[in-house]
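Next up is one chain by itself, shown in structure tokens, the form predicted alone.
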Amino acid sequence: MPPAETPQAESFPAGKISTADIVAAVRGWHQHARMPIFADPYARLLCGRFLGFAVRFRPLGWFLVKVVLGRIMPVSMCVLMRARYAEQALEAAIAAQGAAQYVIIGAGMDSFAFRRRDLLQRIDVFEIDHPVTQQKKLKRIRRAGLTVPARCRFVAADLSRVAVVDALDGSGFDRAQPTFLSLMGVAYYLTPDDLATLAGSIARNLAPGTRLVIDYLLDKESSNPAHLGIREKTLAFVKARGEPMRSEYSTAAMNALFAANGFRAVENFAIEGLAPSYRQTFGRLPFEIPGLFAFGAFEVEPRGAGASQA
């Protein structure tokens, strides 16, 4: 989740706190909730010293959440929900498709390898991220005294210069094995052409049945009109931090993009629709789920099936 474009937000150490850091801090702060939507005891160790202290020290954490990020904190629900959705979809893919590899594209400060040791007995995990971000994460892992599991591989790559499948070469990744990929918190920073290129490359090079999950920004017409104010603030936040969102879609447009590039839609829906089931499971939610984002799960078609690949 991006930081807020407010005078208070400018008090953050300029250029040192990224959206990846803030996403981890949001997950860490959420652990104080009565019934966390997503359990992540490692988030506070990976979000950096300043934010990690804020997460642990309640008064500073309150200031961070209520004042600095207050106007867009409802978007934090999307951050928590996407993490929960991705891992539930991964568990389903392991059970149904026998997925043996998990590729986290744009992993940021994700703590999957430390939280889900149970799944690492069954799968190999590949974290792909920009070399600068990944080095920062590895430094924090060492500082926290964490041991990286043997089945977790870190793949440093600038994905604006190299394709995901090419970046994975040499890491122990097997293109022929059933694979599950997550593209969470990334798609809105890509242009539609970039996303289509990424999808097409995966469909051409990885095994049929490979699944990819994604979250994305709904276009204005598909967004809940009551939440358009939060939408504009969110777009302004990321732009102010030098990470502007570059794309938005309807669910139909996202289905069409993946269909044109070798995938079939498993499911694709606005995440606001999950609100009733979340309230039933967790009771009163910290914030209303904003109708601004969607989740999709897509599967690589057998070669030559469906629409032609781009």
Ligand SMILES: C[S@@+](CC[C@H](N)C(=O)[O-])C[C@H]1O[C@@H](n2cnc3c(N)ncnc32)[C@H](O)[C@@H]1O
The other form holds:
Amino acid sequence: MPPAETPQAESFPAGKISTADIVAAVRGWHQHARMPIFADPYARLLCGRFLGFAVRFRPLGWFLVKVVLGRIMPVSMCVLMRARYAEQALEAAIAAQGAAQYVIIGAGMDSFAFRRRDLLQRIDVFEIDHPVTQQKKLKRIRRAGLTVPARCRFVAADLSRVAVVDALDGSGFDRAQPTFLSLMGVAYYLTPDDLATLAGSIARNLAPGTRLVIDYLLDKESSNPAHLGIREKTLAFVKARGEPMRSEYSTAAMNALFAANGFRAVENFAIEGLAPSYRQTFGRLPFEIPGLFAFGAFEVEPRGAGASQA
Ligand SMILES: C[S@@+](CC[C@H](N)C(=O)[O-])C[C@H]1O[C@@H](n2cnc3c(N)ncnc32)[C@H](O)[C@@H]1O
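With the form predicted alone done, generate the form predicted in complex with the ligand in the same format.
The complete assembly is shown below, putting the previous chain first.
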């Protein structure tokens, strides 16, 4: 289990290249692919000057991908796949459940507001992020000359200190409206207690039927033994960037955490299992899908139906 350190706002990496920048650059670089797994033409504008340059100037990008990040690049598959998974689940929730609000928790450099003007005709979007990351993003949006759609709001909050629902108060968010939330690329950086608190406050305060999608690090026992080397290198890489991973789970442990906090599991699976369908859709994949991560979709149960909704 990675050490459970409590993040401090003061120690959040400001200034240097963050994991939010790196995953945006991964999405930007991936746009050179013949058939992108996730189309994100704005990623290169939002990943920062140096990485944005590397995405455009192929020799430098190639050096970063092959040499600097070479050993951990298979992890980029999870970055692309989670973006695709979250938006497919959102579209399903809008169609089937009439979701009218989308809360992107730990949005990082997600360009949803600019890419999905089609969905912004129908839903309100709330981007929650650590104040340090969000300030950086807003600066980049201005620099790129992008216009933020009226239905997109930015909410700054350190989730190790403030509950998601409390952070949303005053932003125009309506607790009674059908809502879809994504927590992609974030659970890693929260302790299990932080995640349980986050889930519990959503279940207690938002309407039954509210859905949340999440990706997370599998514990060592649930990981593919052949990929444990990539796992160790990834943990060391993010720790060196000042963003240590603070949690890991089996799929059963993640189901139990959400069940104890007012949710039922819609699905919860290791992403490696998606390899055959991805190969069918995209042909040869840029990297093997690492057996280190899982995706889950959880739905708020009617009050009183869960195991313990204290
Ligand atoms: C790796 S990025 C993920 C960005 C994006 N969701 C994605 O999937 O690519 C992690 C995000 O979690 C946010 N984050 C980490 N710890 C946080 C905290 N304590 N409070 C709020 N946001 C946090 C970071 O600011 C960053 O935007």
